[in-house]
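Just the one chain here, laid out as structure tokens, in the form predicted alone.
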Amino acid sequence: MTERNPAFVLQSIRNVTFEDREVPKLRDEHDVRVHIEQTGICGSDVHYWQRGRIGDFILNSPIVLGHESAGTVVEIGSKVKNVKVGDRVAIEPGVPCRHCDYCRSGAYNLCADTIFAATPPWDGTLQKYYIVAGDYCYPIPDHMTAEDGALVEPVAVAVQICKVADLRAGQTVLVFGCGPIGALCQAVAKGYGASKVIGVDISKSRAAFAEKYGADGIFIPEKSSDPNLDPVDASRATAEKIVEQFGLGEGVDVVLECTGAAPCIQAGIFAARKGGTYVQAGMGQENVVFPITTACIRALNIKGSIRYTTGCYPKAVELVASGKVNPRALITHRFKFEQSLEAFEVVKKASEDTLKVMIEGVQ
């Protein structure tokens, strides 16, 4: 009997099905085939499912969903040297062109020709077998589980955010958002030796998790009771409270904004010290009111962060393997492959008690 390749396929907006596809073949001698064992659901997967696009990436044909995955190598191309059949690996889901100026400088997250799993028109990893370039697979040690391996992906995102911030030991760090990426940024910052890491979230349950997980302190903003208070002034007041409450002097050294919410963006600028660094990683409303005068007067270093660059994945594996970052602690729900739609529904609801949702691979 011919082996099949079950896949969870986004056919069109809000329309997903299970398909028995053919087992994929290696595209060239540098590729490997991985038997997927665990996949985490990312907000971008849900976004494509519900809206069919993120920015310029538009769903025009069916794609397999999923990109946070780990598994076991079952076939390798003739020129693959870094992994062998039987190796357990974390999969970096974006393979760039390798030839453009961005790739050659190491900033391959900016490559326009990246084949990124579950980003139209490319298939993702929620299938039994996935084909990927061998050098974008990273062996994981025996004590790391497949769940750990899959969650190397969001850890690598956090590593990139901290890399963009040029975060260093002894610095104070303020992280807006205590969801998966925010919490992981807090843990990575502590792993890098930050002297004080503060997490901010409107969710009491997420803030409480962050305090146990990686933050030295948490702040839960309160809604102003003054209906006439200007929203930007309210954000300034929030920043002032944070700085005072946690003894941050003239302001925090590094702000990592992981929500995309306008009040957090504004408060982040107001909370930063003169000459400090502000990194925007969260994506929400496309256009917001931004305190540009404060940013200029304080000579802030303002940067954006997306995906990961050279060295982020190996560093993420190292952080997880060493125990400095424990991504498995973020898992709140686990599902079988056949329950993939149910898993996506859980993420879509965005309950406060939902952090990472995992889907077990096809056996």
The other form holds:
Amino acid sequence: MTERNPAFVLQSIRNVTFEDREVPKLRDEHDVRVHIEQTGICGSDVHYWQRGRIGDFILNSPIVLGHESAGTVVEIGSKVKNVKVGDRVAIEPGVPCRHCDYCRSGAYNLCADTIFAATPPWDGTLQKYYIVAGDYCYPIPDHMTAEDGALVEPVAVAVQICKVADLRAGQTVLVFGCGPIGALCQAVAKGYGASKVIGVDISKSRAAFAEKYGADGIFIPEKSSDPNLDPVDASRATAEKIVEQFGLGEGVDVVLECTGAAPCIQAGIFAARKGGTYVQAGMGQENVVFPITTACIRALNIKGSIRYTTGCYPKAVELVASGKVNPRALITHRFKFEQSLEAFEVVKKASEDTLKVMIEGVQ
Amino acid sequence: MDPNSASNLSFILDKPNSVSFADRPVPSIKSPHDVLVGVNYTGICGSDVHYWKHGAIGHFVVKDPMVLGHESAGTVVAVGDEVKTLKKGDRVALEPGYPCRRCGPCLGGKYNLCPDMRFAATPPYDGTLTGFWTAPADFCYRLPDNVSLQEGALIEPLAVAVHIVKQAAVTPGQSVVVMGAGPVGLLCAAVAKAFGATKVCSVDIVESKLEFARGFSSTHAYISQRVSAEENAANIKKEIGCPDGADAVIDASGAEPSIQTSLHTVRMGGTYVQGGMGKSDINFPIMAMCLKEVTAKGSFRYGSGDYKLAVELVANGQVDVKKLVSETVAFKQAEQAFAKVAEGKVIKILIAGPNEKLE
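Output the form predicted together with its partner chain next; the form predicted alone has already been displayed.
What follows is the entire complex, opening with the chain shown before.
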């Protein structure tokens, strides 16, 4: 019987099916084919399924979903040097063009022609086999499981966020959001030697998880009982409470905003010390009320962070391999490939006790 | 220039001190991202002369005959299917080194450090003293209408200077000292000026070179004497009116005494950049570097954005590269041109391509 390639495909908005596809072929001598073993689901996968677009990326034709994967290399192109058949690898899902000015200057996460798994129009990794450029596969040591390997992707996102923040040992760090990205940022920050890492979330259970995971302390903001309180003033009050409660002096050195929620964005600016750094990683509303005068007067460095750049994946593998970051602890649900739709429904439901949902590859 | 009928005569280094001319097959476009360029002019670099005389630079050894040359400008004669930035007839400055695009340095924005770099006229790769040359389109930079092809051939050394001055992080109002008033040193002075330096001092041992430097971009000039490095440095600081030293010192000579003088000329907290290549190992004023907390950096070739900026500097009239051209010769005069450069009596000689008709 000829080898087939089962795939989990988003046909159109809210319409997913399984397809029996052909085994994909290498496109050139630099490609490899990976037998996918584990895939984590990200909010963006669910968003394309439910809304069919994120920004200018619009679903116009069917795409295979999934982009947080690891597997075993089964075929390599003639010019591939960094991996061999049989290697277990974490896959970096966005391969840039390598020719544009962004690529040539080291900012390949900004390349407009990036081929990114499960971003329309490109197929993702929820299929038996995935084709990718060999240099975007990173071997993982034997003691890392395929689940660890698949979760290198969100760890790499956290590594990039900390890179953009220019996080240094001895700094104080405030992370808004204790979901997978926020929790991983807290763990990576600790791994980098941050002196104090505080996690913030409105969910008691997520905050409790973060406290056991990477944070030195957690804060759960309470909803204000005063209906007349201006929301931005409420955010400022939250920030002041956090800074006081955790002895953060004039404010934290670094704020990592991993929720995209307006109250967190505002509180983040108010919690940063003069000359501090604020990094926007979370995505929520496109436009929010922003304390811009505070940002100005405090001479804050405010930066955006998107995906990952050179060195993030190797760093992420190292952090996991050395035990400094344990992504497996984030896994709350595990499904077989045939249960992919059920897995997506769990992520869509977004219950606060759901962190990372994994889908096993096709055997 | 039609690749089917034009000449692909090439200037080849067979072994040290032995060059020849030979017709080579016209190269073909192998990648949809590549272009085919008819070479119009090529400048000669010290490295070309060094290979000619010694057959090696460091661990790069000429084992097989190699076409020389890497400072070229040409005209696009054909483009690959996926090329969108260039078309047939465009005049371009050629960046002669092609990285792998897949290693850490390449993906990290430092492609000049790619271990698998394929560089024209660095063994084992052939150079551009030939009729036709293929290159990835993103390594060919269109010359605006007001920039001539001869000026285009000077973009390469200018890009070297841009890279050096960027490493030196020169900002407006600063003082910069450049050791060496050869082509690269002169261009470093010009770029430093363009970056806003208000004091730019050229240093050399040859008075005529300093005279040229004064007429080119330098605000000050100093002729090195046979005294200690500290004494030369004291004289330079006096000359430029910077008793505490210069913000940035660039070495474009590779000469040990110049490097030593550099460390005593730079101010506390200043930046020193090694661009010149001379002896591999020298006596270095390491105590000065430490006590003065000097940032010392190397500079090698050029990277992202350097060629683009170099073309802009010429197009805007900020660097008058034409002044550096001592002579332009016909392709068949290439060996004589190399000899003149080896004698050190010229600044830049351009060799016209084999299909170029000189007036």
